[in-house]
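Just one chain is shown here, as structure tokens, and it is the form predicted on its own.
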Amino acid sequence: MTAEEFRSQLDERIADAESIIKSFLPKEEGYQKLILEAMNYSVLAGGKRLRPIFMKESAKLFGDMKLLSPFMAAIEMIHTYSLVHDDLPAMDNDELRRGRKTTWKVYGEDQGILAGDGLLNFSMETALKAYESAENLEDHVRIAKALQVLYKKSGVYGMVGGQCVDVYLEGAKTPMDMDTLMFIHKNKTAALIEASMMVGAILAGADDGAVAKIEKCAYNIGIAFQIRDDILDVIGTGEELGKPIGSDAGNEKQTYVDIKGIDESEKDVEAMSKEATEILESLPGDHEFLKELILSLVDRRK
């Protein structure tokens, strides 16, 4: 596939997530209409849907895609819902996201906290919404696992588990060590990409087997897009990255470069994806495309 093709397919992709997570938005009407505006300015900031087009993208490998858009949204829902409260002043106070003004800097600060709450709980009630394309028993059994994988890697044994630690370790002075910095990487960032994959899987019907491939996937992935974030924050660009370079150097953060190194690091990130891939390899279906969405996100420049 050239660079060219896969752009082009990607391109595809996104706008096909964002057709769905259009779909499942809110009405903004009725009394509570400024929390619903505000959900959905949130969700529609923009951004590279990655989550969704995972989700898809591991189903395809399984064939049966009729219960998938509604967890394709409601993905993306949780995913803004985290951003949204990261931005908050209590903890990130970022004014500005993607370009534009952040959700609290819009509707202020009490309407951000409960935007975020808003879109959580909406995300429930639409990924609950899969039930209506159920056409038998096993299907009812594959959204269970689905909604169990899906909010377990989202709450406190997954991605705010993970944001925890990274907020409360904040700052400190004593050096962080490699288990607390990968419990951290491993929970907010890789969570959301193993619950993605892991529920497309699921409710494409992949047996407990693949599944279990599947995480190890996205584990994979999620790690080396971490590491090579932090890599970026050191010897790239402010151009590129679209934020100052050294920013979790300001921000008092340990990562993973300072613990080991950038040689390491890079050497690192090569290694995991390269198991990616080839746990990818040894799944049914066409990887052509995730293969490439993998490497285009473990070498990117921004």
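Now that you have shown the form predicted on its own, what about the form predicted in complex with a further copy of the same chain?
Coming up is the bare chain, nothing alongside it.
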């Protein structure tokens, strides 16, 4: 696949994910119009829609797509609510995200908290719409499993848990050991990628063995992506990264590269992405686009 072919296939999939996400957003009407606007403003702030794309590509490997769309929208709502709450003054205090004002900056801090709550809650209402396409007990069981994976990986034993430890250690200025760092990366970054790919596979009919492989593949992608981020922070140029070099170092926040060094980190990224593609090759279906997508994420220069 040439770089142009990949770019064009990626754009197509982003457009598809955007259109599915939009179809599940609430209408901005009624007494509570303000919070519905704030929720839609947050979701429509852009982004590459990587999680819904990973979900759909994983589902394609196993074939049955009829339960999928509500979960694609739901995982993007979960990702978005986490950003809305991260940006709050009591958390990262960010006023801009992707060049636009953050949700709390536009709607106020109180409505920012509520919009995040509303989005997490609405993700559940949205995912539950998959039941409208359930035809038999097997479909019900798949939805139940998908819900269990999605909310475990996004909660205190996943994303929220990682976020809690990250925020706590930033405040405490405690030096970070490798185990703690990996806990944060696994939960804050990898968990939602794991959820995306596992939910796609489960809904499409993968058996438990295949879902376990998918989980390991997604873990590798998430961690390799995160280490690449840390490497770029050290060796990248300000222009390519769009942020000051070494900004995390300035904050005294220990990274993977600080602990292992650049060379070892590069080797780890390569080993993890190699393992991820090997796992994919052991699964049915066409994985060419997924493999290119992984490469684009772990080999990126910005």
